[in-house]
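One chain comes next, on its own, written as structure tokens: the form predicted on its own.
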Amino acid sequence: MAYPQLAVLPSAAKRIRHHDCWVFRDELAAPLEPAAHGAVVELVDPHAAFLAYAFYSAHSHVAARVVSTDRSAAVDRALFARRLTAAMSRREGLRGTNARRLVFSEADGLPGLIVDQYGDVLVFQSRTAGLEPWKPLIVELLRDALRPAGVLERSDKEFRDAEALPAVTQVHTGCVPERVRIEEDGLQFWVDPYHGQKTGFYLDQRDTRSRVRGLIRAGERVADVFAYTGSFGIGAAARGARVVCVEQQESCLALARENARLNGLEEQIEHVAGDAFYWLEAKAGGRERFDWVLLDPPSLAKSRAEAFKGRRALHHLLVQALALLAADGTLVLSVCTYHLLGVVEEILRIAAAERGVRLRVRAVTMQATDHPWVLQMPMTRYLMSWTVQRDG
């Protein structure tokens, strides 16, 4: 099949040959061969040598997303089938849960496609115009491979604006209930696949939850700040800790309460409805101290232009959180802001200096293994967690 050809600048050609997968609009060489928004295009270097097949966007700053660097592997049914099969096989070793990410976009060779499994239902997101024509095929392949009870599309506005695509929430096949119950490391959680953050649950925090839960001891005091639906706090309470969960969104807090009851831990967890920034400020000025402060704020900078504002917000959070630590208390900071990942340790040092505390690193963890980070694709690393203990 003949695709429209787009030539890229030498810098982009070099990155593609080194397994990067994004081409920015200012890296396209003029003149451009006409290509429709969402079309499959053929990327070539300045000498017209083949580089890759890609999804083209007429609107996004990311103008092309590489799908295949094999000239013989056109973008067709067979390619989608191979990529989906390979992605699912890479998750087969995951144990202790019936909820996992099956496809992670560029990291699994399917740019813009997210597929999460919650028990016997699947939730997927289409984040690129190039995926839109392929959605019926994707649903068909997932249905044939996994026989789910239902497949829900949750293509939220925040992920599709840059591609000039409307938000979509739609059941494509079968039945997807308002609530789905999942299991993780012996605990149970309700997931809201229609309205919850991301696709309903923070699957990417699984490894950090497991590590932190293993460190917490009975009787310790834990503040789970930005608690969402309470997964960190419930894990701590299951170890015998006394927990305060702070969450601003009432719908999330209601689900956190349900999750506490589901696990028989409601007596060990206090749920507080409030803005985490204000709650931390108020507590920092009092006498109450915690053995653990768990901070998992939402993204603080959606773009590079917002990085300075995000840095200030993170610094403010840390100064208040460190004030709440007991003498040997531990802070767990999770940052899902790609534009801040490189400066988190510096911000931690500055905040610790303001509070006059020395911090010992107990662990540094990343997004869970079913959200793979590809070394040559920096955008696939987006979440890191620092576990640091007040030293003396």
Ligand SMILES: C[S@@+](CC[C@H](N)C(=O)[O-])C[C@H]1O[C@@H](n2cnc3c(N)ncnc32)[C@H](O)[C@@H]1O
Contents of the next structure:
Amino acid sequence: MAYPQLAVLPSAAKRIRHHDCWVFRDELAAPLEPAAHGAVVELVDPHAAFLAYAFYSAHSHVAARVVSTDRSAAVDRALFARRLTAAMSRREGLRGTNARRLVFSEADGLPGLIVDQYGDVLVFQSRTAGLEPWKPLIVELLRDALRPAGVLERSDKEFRDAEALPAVTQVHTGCVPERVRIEEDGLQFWVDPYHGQKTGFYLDQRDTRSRVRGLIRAGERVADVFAYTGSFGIGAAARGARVVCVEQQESCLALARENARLNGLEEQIEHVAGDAFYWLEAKAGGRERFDWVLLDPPSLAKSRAEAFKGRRALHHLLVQALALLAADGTLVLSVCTYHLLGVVEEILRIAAAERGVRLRVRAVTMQATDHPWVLQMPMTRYLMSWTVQRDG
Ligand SMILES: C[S@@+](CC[C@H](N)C(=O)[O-])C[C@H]1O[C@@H](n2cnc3c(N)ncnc32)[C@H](O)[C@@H]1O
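Having seen the form predicted on its own, could you give me the form predicted together with the ligand?
Entire complex below, previous chain first.
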């Protein structure tokens, strides 16, 4: 099949040959052959040599996302079937849960496609115009492969604005209940696939949750700050800890309370509705101290331009959080702000100096293994957690 050809600058051609998947708009060489928003295009180098098939976006600053660098493999039904099958088989070894990310965008060779499994329900997001015409096929292939009870599309506005696509929440096949019960590490959680953050649950924190849970001991005091639906706090309570969960959104906290009850742990968990920044400040000025402070803030900088603001916010959080630690207490700091990942250790050092504490690093963990990242695309590694213990 003949696709519109787009020539890219030598620098972009080199990156694509080295397995990067993105071409920025200012890397397209003029004159451009006209291509429709969302069309499959053929990327070529300045000498017209084939580079890749890609999804073209007329709106995003990422003008093209590579789908295939194999000239003989057109973007068709067979390619989607192969990519979905491979993505699912990569997750087959994941044990101890019935909730997982099945497809993670560029890392699985399907730019813009997220598919999460919650028991017998699938939730997907389409984040690129290029994927839009393929959605019925994606649903059909998922249905045939997994026989789910239902497939919900949760393509939220925040991921679609850049591609000038409207938000979509739609059940494509079967039935998707308002709440789905999942299991992780022997614990149960309610997930709200229609309104919850992400597609309903922070699947990407599974590995860090499990590791932290394994370190917590009965009777310890744990602060789960920015708790969402309480997954970290519930894991800690299951180990016999006494927990306080702090969360701003009442709907999340309501689910956190239900999740605590679902696991018979409500006696051990206090739920506090409010702004975590104020809560930390108030506690830092008081006498109560914690053996664990789990800090998992939302993104603190959406762009490089906001990085300085994000850095200040993170520094402020850390100075307060360190004050809350008991002697030998441990802080687990999770950062999902790509623009801050490179400076977290420096900010930790500065905050520790201000509090006069020495910190021992117990672990540095990443997004869970069903959220793999592409080594050639550093921005696909977006979540890291530092487990640091106060030295005395
Ligand atoms: C990254 S999520 C936490 C995910 C959670 N640790 C988990 O694994 O399920 C961040 C949470 O912080 C909440 N949040 C955002 N700003 C807040 C604030 N100022 N105070 C308290 N919570 C806030 C959000 O509603 C969201 O639930």
